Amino acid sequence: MHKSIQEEIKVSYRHRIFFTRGSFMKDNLLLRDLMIEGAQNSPLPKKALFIIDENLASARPDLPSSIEQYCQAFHQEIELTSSPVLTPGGEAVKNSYPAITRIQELIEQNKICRHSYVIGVGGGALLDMVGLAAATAHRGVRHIRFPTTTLSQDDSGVGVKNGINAFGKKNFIGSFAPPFAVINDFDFIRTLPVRDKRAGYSEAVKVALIRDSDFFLELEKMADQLAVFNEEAMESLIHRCAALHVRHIATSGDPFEFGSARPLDFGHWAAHKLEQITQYAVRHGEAVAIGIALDVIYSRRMGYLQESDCNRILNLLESLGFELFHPGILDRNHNDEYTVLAGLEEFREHLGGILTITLIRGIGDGFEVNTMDQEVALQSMLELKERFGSESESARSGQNIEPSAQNSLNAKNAVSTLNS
């Protein structure tokens, strides 16, 4: 005989994305009056400690002093514990648990309570570890962050994951967080390198494809400007594409990930471990563009899709600056395993259940599988190759973002091989 108790517990998230230019200025009252709308009723000014990512702070020196003078401006509604503190940014930071440490330092030096804010300004990879600081310390003080690069404002950075690389695996120490606000502010989006500018584009194409195919058009009509940069082409982007991503966290019933499936994950697969084989040389958003060529050709050749579809959406990520071939994608492991091949494993085991991969048969159309044919996807890599192989390596000589030695020796033994 067996007793037990059992209660459902329900827990309300209310998820906000606001957009803006010159969140520092004075005159600008977003911050304060989020802040403000947090206190309960309290009289003092709300403790907030500033973490922001060391290479922003280098495109813009006058960052970490306007952030000073604002909070000085409404020093009666928030206190700045400190200055701001400059962290690296970049996947580096994911790569190692002290970042976490010492943000927890800082909370606890700080005196930040759950009723503070850890606001975190920088990209995606400064965010996912501020983020999770932010969510671990107290069991979770209030965090807001700021993304300043086209992927963190489209993509990372309006989502609820934190997260840090382990054990030689993408963001396998992490949380689901939802943060007290996010601000996506366009002006961030100015300083950046081209090759931030470019990244984001990825996660666009790759939710147009799997949710929205006027989304798609949308973009096919604006490649042309968003590839020089164009300010109001990528800010229509970004906009879109971060609504499609919230749409998804509040409507598809699994925003925690319970289940065995991660539609936004489209094209990812490949790309996870594609960064990991070259240590990260290869950018997220770059490694998604190949991910997502390599999953169009796979449907396409699983008689998924269409070629003509196949086609435009090659064409697409190809007109916005994208290489769609790096030779790390052919790497073999210890094993003489092609590592991509199984990192298939990997991505299943992240969430556990079945292995659950989002292709598509036509634009606007995703869906999902629980197996991949293997042949089949290796095909997929060599045509990645054949297609756009040369021309990847006669602009990547000029963007000094080779893989590692072994890699390209390993790229190259595993060509011959299949040739042969």
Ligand SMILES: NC(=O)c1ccc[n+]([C@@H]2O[C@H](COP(=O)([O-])OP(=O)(O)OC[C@H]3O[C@@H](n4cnc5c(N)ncnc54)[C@H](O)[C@@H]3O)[C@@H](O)[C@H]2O)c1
Second form
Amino acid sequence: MHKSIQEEIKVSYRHRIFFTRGSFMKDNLLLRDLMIEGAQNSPLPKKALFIIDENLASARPDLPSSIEQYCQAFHQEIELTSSPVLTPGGEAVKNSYPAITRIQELIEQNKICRHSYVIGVGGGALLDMVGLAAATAHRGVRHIRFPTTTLSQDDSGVGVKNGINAFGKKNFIGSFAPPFAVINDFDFIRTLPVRDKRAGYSEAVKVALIRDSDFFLELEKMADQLAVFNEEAMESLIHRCAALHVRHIATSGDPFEFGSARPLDFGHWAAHKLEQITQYAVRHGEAVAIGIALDVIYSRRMGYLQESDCNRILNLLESLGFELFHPGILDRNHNDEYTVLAGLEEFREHLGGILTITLIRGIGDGFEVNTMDQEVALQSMLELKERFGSESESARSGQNIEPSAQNSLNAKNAVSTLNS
Ligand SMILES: NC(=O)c1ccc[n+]([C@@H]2O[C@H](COP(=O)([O-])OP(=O)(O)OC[C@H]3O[C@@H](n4cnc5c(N)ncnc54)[C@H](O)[C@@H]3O)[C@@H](O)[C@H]2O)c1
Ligand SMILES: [Zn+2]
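Form predicted on its own done; form predicted in complex with the ligand now:
First the chain shown before, then all remaining chains and molecules of the complex.
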């Protein structure tokens, strides 16, 4: 007989997403009030270390000084430990471990303790990296996120995960660490390049498809406005999409994903692989749009989804401006296997347990399967090429899925760093 000691450890989190504008205007007390709330009766100002996405700072050169002036105005509550630190944004920052070490070094040098704040302001990639550094320094310091892209405001930034890529695998090193708070400031969306304004739409389509048919109808109604980046329509999409994500995290019973199922990763098994194949020239949200199109066609071919629903979904994605084919989807690896199909095993390994893929039976009706028919998946990939291939050939010479030279270059460098 074994002896054992067992206790239930219960920890509850309050996961808060605030929506605002002009976060660093002196009449906006949201950040100040949050920091006071965390002060736990201490009269001393709370230390804050700001890490800002460099591309955001280029688009908003006023931002670092606005932050400094804000902290100065509330110096009794907030102690800015150094000028805001600019850090490269985009996927490249997730491909490099030294970025984490640098933030940890700054946490140490600025004497950030478990009651101080690391505040990340930037896209989903930068926030994933900063979140991991904050979660690991001192075993976790308080972390406030300001997501500044559509995708990070409606999905990645409002979640409880962080991570970086390693060994050629997306999000291989990371943790579950709910942030102290998330502040979605819509003003940041204004300076985004068109591709990044659009990219976050696919996560909204995704969550509508698996959870909320009314939201899907709403997206169809707003599609023309969204296609031209009407701010009101974008705000409405971001708010509802964020709410659905947060609701899932809070009520699914598995916020830290101990099980094998991950419904919010609908359309993601192929997307993650496509991002890697294209060395991140295809943005996460763009890859998710293609991944959704693939899984929707697959669902139809398997007899789960009606043809009319399948076409409605593909039409919505197209009218939002997404390209639904990229040649990378038919890439073959050194064993002459289709790289995307071979990636299914990697996806299973990342989730753990048995392969669990979310498909849909109808709009708003996600369900799970544990096997994928590789032949049907291949036929679905070929159908994407047949239906959307020629359009995207011409679009690629334009702006839509144009490789980002800097991203590809950095990703290549990161691969060679990892290999060396
Ligand atoms: N943690 C999670 O749960 C989770 C979930 C989904 C996605 N993700 C991750 O999120 C990342 C994608 O995030 P993303 O779509 O925000 O892309 P991103 O972070 O790569 O940002 C896109 C580009 O916009 C720049 N930028 C950011 N804000 C700007 C602004 N306001 N004005 C001008 N430029 C700005 C960035 O520097 C970058 O070049 C991926 O790494 C993906 O894996 C994480
Ligand atoms: Zn995603």
